[in-house]
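Taking the form predicted on its own, here's one chain by itself in structure tokens.
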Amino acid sequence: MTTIAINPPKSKWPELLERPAFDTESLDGVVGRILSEVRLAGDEAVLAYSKQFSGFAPQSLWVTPEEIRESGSLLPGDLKQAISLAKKNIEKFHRAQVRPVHKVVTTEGVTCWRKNLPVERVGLYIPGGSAPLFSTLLMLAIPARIAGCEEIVVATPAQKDGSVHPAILYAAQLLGVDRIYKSGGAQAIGALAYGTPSLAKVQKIFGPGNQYVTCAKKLVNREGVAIDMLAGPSELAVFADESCIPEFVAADLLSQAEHGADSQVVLVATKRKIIDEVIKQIHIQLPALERKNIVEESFLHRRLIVLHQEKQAFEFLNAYAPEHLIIASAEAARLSGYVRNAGSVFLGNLSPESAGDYASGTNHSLPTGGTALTYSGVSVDSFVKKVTFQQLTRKGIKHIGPAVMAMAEAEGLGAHRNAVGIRLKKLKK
């Protein structure tokens, strides 16, 4: 969709809200007997899938601590400043995530608390293909190590050699991981779910993925396997205004578009003359792009929409919900009070969403495909169980002890009632 929808009534929104449409449902029968050879077969079977799928298999599915230990002599002294100076910023963010225990009284002698516990073990999935994502293992372990989870385990495809990806690995060594599993695709996901005779099954599966190991997730979700969400294409929405710098524009909405044909970005300016700048430089800058025909298919999905007030404008993008919002505006913070539902918001025309995906210090594993409505991204908060405490005495049981006797007799739960009556008569002795 390449028109520019100009003031376009609430009737017309619903076809402009629509994300790229993909049959999803055909894949679980094929990823279905992937996962089920897997929990039979185990090891075995994710090193066939490796073999068919990708032509090649491992000859061990385990990185070793000597592979680890030379990973940072592979790459370049400035990219390994960048992933240290991520990962300062990210742990920075994260750290203040993590709040202290308050006890509250909420009457005499009844003390009521809540804490965060760790999920025990986790298994993250960090892509490994065209584009090894280390960004992403730095985003999903950083949140992992500070709520306290016991056993992290990565899981990632190797490359033709064998090899993982050096970044991969030095980012795992940087942050003390040294469980990597080299494997990817739905067959991961099944290595992780179940367990095989060399891994131990995990208790809650993070990290983004292509449709197999989406599909993958969702189905080992249906069997009671916690994940973190159904991630699926990568989409940015801008709101631009006459302050806006086209140049800039265009670059973000590139930026985004190149990850992948099915990505979707959408531009919602207040006049069309906007639009019209934004879209000469997209035809300046992306002649030079490595990923041109990736960007060229996803603008195949873009939506160009002018709504003159803001206010309106806002609601649309609202209802969008997207997965990153950037304010591109001069009045970008008064204007960031009409956000409702987004992923991951970007303020003023320096602030791209670059930044937050590698190295501003907020998590870029976000909701997609309209789930801002009601989900967060990636925290702390993802690894930890928040577990409730209370504590009676005996002032508190006698003060609230009547009311839940009370309670319990009106609902018919009459165990419930002598609970509390067997504490009051003991106490009267």
Given for the second form:
Number of protein chains: 2
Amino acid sequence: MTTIAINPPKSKWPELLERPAFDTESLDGVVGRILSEVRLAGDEAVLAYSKQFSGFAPQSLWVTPEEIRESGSLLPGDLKQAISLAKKNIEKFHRAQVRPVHKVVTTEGVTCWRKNLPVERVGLYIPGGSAPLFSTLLMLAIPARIAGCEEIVVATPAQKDGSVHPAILYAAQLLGVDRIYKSGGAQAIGALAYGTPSLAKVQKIFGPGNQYVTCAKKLVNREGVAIDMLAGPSELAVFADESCIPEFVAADLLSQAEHGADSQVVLVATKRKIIDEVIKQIHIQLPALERKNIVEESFLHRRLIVLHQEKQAFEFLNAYAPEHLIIASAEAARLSGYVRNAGSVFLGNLSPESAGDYASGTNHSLPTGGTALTYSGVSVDSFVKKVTFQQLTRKGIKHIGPAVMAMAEAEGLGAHRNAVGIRLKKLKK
Amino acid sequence: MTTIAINPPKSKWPELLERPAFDTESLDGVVGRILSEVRLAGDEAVLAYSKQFSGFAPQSLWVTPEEIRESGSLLPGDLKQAISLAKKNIEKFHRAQVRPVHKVVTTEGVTCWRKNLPVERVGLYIPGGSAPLFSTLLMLAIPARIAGCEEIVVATPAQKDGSVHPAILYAAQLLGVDRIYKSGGAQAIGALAYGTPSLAKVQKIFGPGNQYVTCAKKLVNREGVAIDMLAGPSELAVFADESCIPEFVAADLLSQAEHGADSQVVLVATKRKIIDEVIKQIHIQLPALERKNIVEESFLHRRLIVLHQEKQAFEFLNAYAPEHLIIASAEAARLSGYVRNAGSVFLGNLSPESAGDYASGTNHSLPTGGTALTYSGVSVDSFVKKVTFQQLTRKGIKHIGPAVMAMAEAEGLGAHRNAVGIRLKKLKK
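After the form predicted on its own, can we look at the form predicted together with another copy of the chain?
The next block holds the full complex; its first chain is the one shown before.
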């Protein structure tokens, strides 16, 4: 389906590093109108848009306590166990991100520290269109809980029968989240951003979604509502050397490609024959896949690249800055030292991206579209502000006061100088 | 100059919490044109705009090594010592933000960790119009260095004689920053964002500036360039109870107000007489200030509020979410427990905001305009990505594999399930 680039010279890299076009402007008009309407008419507008876009609207916009309670009885036991295991691992990894307050005495009498304070009200958007993404609820609600957010509101579209999928409700119940607003699309983002008669507006909105959702997040962010990130199409890059297992690499590329026709997979191998073997395995595995058509569409813009030198291979991968990076090699631990830009990295032949998508413990909300050059994935940090504190004693202000005065003077800020001078004068008395 | 609100009912709060209007749209057109021009014509356009806006352009856009070397001899000794002391404290506080990699075994055989990887190329904008803000260079370059950024480019406007103020050059030299681009305004942001023949584009842009600079940062951010934050007018809120020293509170309010006519100060006191005393002190101190006129303009939108209950006072302050918060009380340590939203907090009568602006060690690049509800100030975190890693052993994938498969199945992602299944099958053989 795709040509293989063999040791492409650097002049060819920009072309190979290009991502499928991701239009972020064309929906501005229609999404802007939806947002204005929701701002004006609240829940009424949300219901009207739900009806207009999906042909039905739920009786009530809020999930009832009974619906949440009953969700467990509607799920198979092995899925409930799986969700519990994933929850345990995600909690363990995210709890380790919390750090006790550490006071630093920068100069005798001058103590400074940072304290994590939770964002008070957060909104979590959970897509539910083609599949109920309860895993995303785990990935967002767990760090929100650990951060100590006071109010967590989930917005997720109802199914045709007006209910929310029990797997989402079950995950919500496990996490003690009981405010679930039955709405999807741009109208749900509007409700979270502006509030409605039944929903107090949130301060930060998290979660992936289709192009309408992403566009709505972009627009409300411009108006001052914080968001986690703008999620573009999902991506996977794989580095493979001769110690890889082509069968596994093929399975990983296929798993990424099934996300959507706009997903991109990149395979960088140190030998041509590795790519040939991976392609052979793809041909074996592809026919049995439920989402074969999506995979084939996505594969139209896959990249297959041979770079003989591992150092160059990682230079290319770092320039691409993939959301997910698998290092399919027996030497993954050593090779991981080359990584400069990526969202999440999977080391070795037994660490498929699927593991991180669900249950290893890392977060699956990750920077796409090359934003891994500067952005991190979601973590407990995403749900807190790190507020700095400082306290000076008499000794403290005597020690640093003169320096502050000299610097304020040099920056032409006399009242800044004076705020210290007046204190030093008083202390001398 | 301003009325005092005594125990205002909550219905009056929204009005009291309002900030001076900060127009972020009206400059879009003119700034957008400057950016396009810089994108097209690079350094030439930068020079042309410098000439157009300030009446002159420097001979060369780059500071020479000689200029940097000579800067020390142009500064008084006490200022050099002051800068060194500030550097030491800022370094000490920011170094403590770096955390060694901590590997978490979430399930036997599943190891996950986060690693800080530096943003590779960063641009620091340092205003130099009314005053050379060398303190901002310290606040940005120190965490950039600690993070390990490979390239740090400073952009700052030249003075009338074509030189950069020696205090900025001296600070740059102390920090080992030798790429200093002599340009200010929106054109400087364009040069950093798009690159020019003499300047490789950066990945993230930091630093405060006038409305043109802020607008340019906003626009390039929309195009995908990361930025630290959009800095609005500076703010200070002071909580004062009967243990405050009105003379100091007055000095602090004046020091904030001298930043600019659009700066805002808010004083929340538990007694009316505290405010009266502070106003008396303001009248005593104000006449001697160099920037008296600016202070008076800023004071037109100051807020003076009495809230008898400390709990209510902090509820109000948290809703305001000030950039700077001084707790002017002998009980500051206890009261600081009320703080939910703020950029940086100063405890007690001997901790003026000036201390944090220059030398206590905390960062002075802080969220304004109420964004402290969700955003943190600049820290080492701002210069890194926290990349997650995971490695599974045979035991690891056996332990979590079935859960991953069950969850992938329930989300309708067969290829995700398969990526694990194919490995488990192989391991059984």
